[in-house]
Each structure stands twice: as C-alpha cells, then as structure tokens.
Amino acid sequence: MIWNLGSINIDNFYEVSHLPAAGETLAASSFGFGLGGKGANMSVAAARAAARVAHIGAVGAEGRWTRERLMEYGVDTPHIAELDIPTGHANIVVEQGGENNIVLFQGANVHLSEAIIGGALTEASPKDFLLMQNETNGQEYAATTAQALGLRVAYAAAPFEEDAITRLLGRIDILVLNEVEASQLETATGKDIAALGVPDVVVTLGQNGCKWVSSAGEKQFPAYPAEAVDTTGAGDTFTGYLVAGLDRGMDMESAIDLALKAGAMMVMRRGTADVIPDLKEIQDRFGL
C-alpha cells in the first residue's frame, strides 16, 4: 500500500497563445478548473495504476469537492483533514505548444499537524510506501516515522528546495527528480547523484526518457513517442505509476517502463488529475 503525504490543489487553467512576459497582460482563449496538486496527481496516478493508496493531506471547507473527487478515483481519503484555512490552488497558464507557467498558493497544504500525519502512518504496515513531494509541511517527521515503522520512502524533489531535500537524505529509498532538479541537487550538495547515498534515483529527461542510477550503475530508458499538448502533471503521473508498479511487486525496470508509458499518454491530454490515464488505457494503447 502507498501512503501519500501530498498536496491537494484546485487547478485553474488558462490557455494562451504564448507565455506572458513580465508586465504583459494577455487574454486567455479558454478557462477550466479541476483537481490538482502534485500530491493529488500522484495519488490518482497510483490508484489508476491499480495500487491501493491513502492520501494524507488537508483542504479548506470550500475544497471538500476535491476530497470527494479523490474518493471517486479510488483513493482512500479518511486522512484528509478539513482545516479553517483555504484549500491550496494553482493558476496554470498553458501555451499552444504545451509549455506552462504556474502560480501556486499553498493554503491548507502547509498546515498539517504531526497528529494528522502520525495518525495515518500508525495504520501502515512494514514494506508499505510513504510517498512525498515538496508541497506540504511535515516531510521530515513523516520520513522519520515511516523509517521507524519499516516503510519504504519515495520522494519526488519538486518543487526543488535545497533545504527540504538535504534534510531528507539518509531517509529516502527512492528519489525521483527531473534533469534541472538533479543539476540543482548536485550543485547544492557538491556531490554526483550516484554519491548521495540514495539506493535508487530516477531522473526524468522529458522527451529523452529517463535514467535510473543505483549501486549497480546507470541505465538509460528512451521515451515513448508522444505529441505533447500539455506537460502539466506528466511528471506526477510518471512518479505515481512508478511507485505503484514497485508497490505491486514489479522490478525497477518494469516499473520505469510502465511509468514512461503513462507519462507519454499524459502529455497528449490537457488537464491534471482528472485526465490521468488508467492502467487499462495504457494496456490497450501499448498492447500489454
């Protein structure tokens, strides 16, 4: 089982002809909203990858529908607290080629108590996964608690923050980050990714696939062809599918391959959690 300490956001989407420059006012050609946040995205992806996942997080009263939406997608929600603080939200501007800019308000995501986190993890079993990203508070407490309980810790280092990840080094079993974040981490620590002491590191490389760095060395995986219309949530989809595959007993190479397929399908869709592909769609598309 996967215990995901993760953000829950309301995503507002604006489609534009190009990304606005500093000081520029730009009219959007369309608007939409839906469930988002890196944490929610990963929970939905893991659930759609046929893993059992429980979300640990918080929303405000106006965001109750996000908790209900997660439940509809197969995510366990008893450990999502309702706080007297607005739900996190993101304003996402997407240009015609699929690139995006995002303005994030953290809201309830950064007001989780140790009681909320600890209360959830006391229900976990050894060999379960704790999955985290850098959009909530309580990560260090959660990782320490998870380690003591025999859980495996997977961490997606996004949004990148030097202090957040360096505090977790030594408590992470699987680290997932993109090429830019990997470079930032190497600069921050003065160490190569392979020398960080993390058993498994997966670096996503966009249209170039990804690489897996472990004690056995480094292995490259090519991306599956995809015509990108929106890259929002593709990395979260990749991570959710990767951890779900491992939780279901796949070896790392098979889990990475599945995650790459899910990511390829995701970039061809507009939206975030609401459009993450399920396992059957991936099996049908790739003939699994």
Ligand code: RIB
Contents of the next structure:
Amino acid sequence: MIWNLGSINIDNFYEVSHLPAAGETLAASSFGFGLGGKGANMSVAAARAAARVAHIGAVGAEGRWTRERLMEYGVDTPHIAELDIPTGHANIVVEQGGENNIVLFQGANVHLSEAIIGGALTEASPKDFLLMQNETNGQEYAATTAQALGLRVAYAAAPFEEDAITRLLGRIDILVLNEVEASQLETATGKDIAALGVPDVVVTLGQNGCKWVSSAGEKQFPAYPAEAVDTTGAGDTFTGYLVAGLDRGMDMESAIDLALKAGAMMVMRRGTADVIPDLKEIQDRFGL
Ligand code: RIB
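Form predicted in complex with this ligand structure, per the form predicted on its own context:
Following is the full complex, with the preceding chain placed first.
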C-alpha cells in the first residue's frame, strides 16, 4: 500500500501562443480547470497503475470536490482534512509547443498538522510506501515516523528546494528527480548523486528517458517515442507509476519501464490528474 503525503490543487489551464514575458498581457485561446497538484497527480497515477493508495493532505471547503474526485479515481481519502484555509491552486500556462509555466498558491497544502499525518501513518504496515513531494509541509516528520514504522520512503524532489531535500537525506530509500534538480542537488551537497546515501536514485531525462543510480552502478533507460503537446504532470505520472510498480512487487527495472511508458503517454495529453492513463491504455499502446 502507498501512503501519499501530497498536495491537492485546483489546476487552471490557459492555452497561449507563447509564454508571456515580464509585463506582457496575453489572451488565452482556451481555459479549463481540473484536479491537480503533484501529490494528487501521483495518487491518481498510482491508483491507475493498480496500487492501493491513501492520500494524506488537506483542502478548503470550496475544494471539497477535489477530494471527491480523488475518491472516484480509486484513491482512499479519509486522511484528507478539510481546513478553514483555501485549497491550493495552480495557474498553468501552456504554449503551443507544450512548454509551460506555473504559478502556485499553496493554501491548505502547507497547513497539515502532525496529528493528520501521524494519524494516517499509524494505519500503515511495515514495507508499505510513504510517498512525498515538496508541495506540503510535514515531510520531515512524516519520513521520520514512516522510517520508525518500517515503511519504505520515496521522495520526488519537486518543486526543488535545497533545504527540503537536504533535511530528508538519510530518511529516503528512493529519490526521483529530473536532471536539473539532480545537478542542483549535487551543487548544494558537494556530492555526486551516487554518494548521497540514498539506495536508489532515479533521474528523469525528458526525451532521453531516465537513469537509475544504485549501489550496483548506473543504468540508462531510453524513452518511449511520444509527440509531446503538454509536459505538465508527466513527471508526477512517472513517479506514481514507478512507486506503484515497486509496491506491487516489480523489480526496479520493470517498474521504471512501466513508468516510462506512462510518462510518454501523459505528454501526449493536455491536463493533469484527470487525464493520467490507466494500465489498459498503456497496454493498448505499448504492450506491458
Ligand atoms: O507537476 C504538475 C503539477 O504542478 C500541477 O498539477 C500543479 O498543480 C503543480 O502542482
């Protein structure tokens, strides 16, 4: 089972001809909104990858529908608190080539109490996964508690923040990050990724696939071909599928392969949690 301490956002999408420059006012050619947040995206991806996943998070009253939608997507929601604080939201601007920029309002995501997090984790079993990203508070407490309870801890270092990740080193079993974040981390720690003391590090490389760094060395995995229209949420889909695969007993290489397929399908879609592919769609396109 996966316990995902993660953000829940209302994602607002604006399609534009180009990303706006400083001071520029730009009309969007379309607007839509849906469920998002790196945490919610990962929970949905893990559920679509056939894992059992319980989300630990918080929303405001006006965002109650996001919790209901997570439940409809097969995610356990009893540990999502409703607070007297607005739900997090993200304004996502996507240009025709698929590049984006995002303005984030953290809202309820950063007001989680230790009681909410600890209360959820007391229901976990040894060898379950705690999954986290860097869009909520409480990561250090959650990782320490999970470690004491014998859970495996997986962390996606996004959005990257030097302090957040360095505080967690020593408490993480699996670290997922992109190339830029990996080099930021190497600069911050003065250490090579392989020397961080994290047993498994997966570095995503966009169109070049990913690499897995472990005590056995470094292994590269090529990407599956994809015509990208929107890369938003593709990394979250990759991580959700990766951890779901491991939770379901796959070895790392098979879980990475599945996650790469899911990520490749996701970049061909516009949107976030609501459009994450399920196992059947991946099988139909790539085989499993
Ligand atoms: O990674 C994509 C996500 O980042 C979006 O769903 C948005 O909510 C932001 O958190």
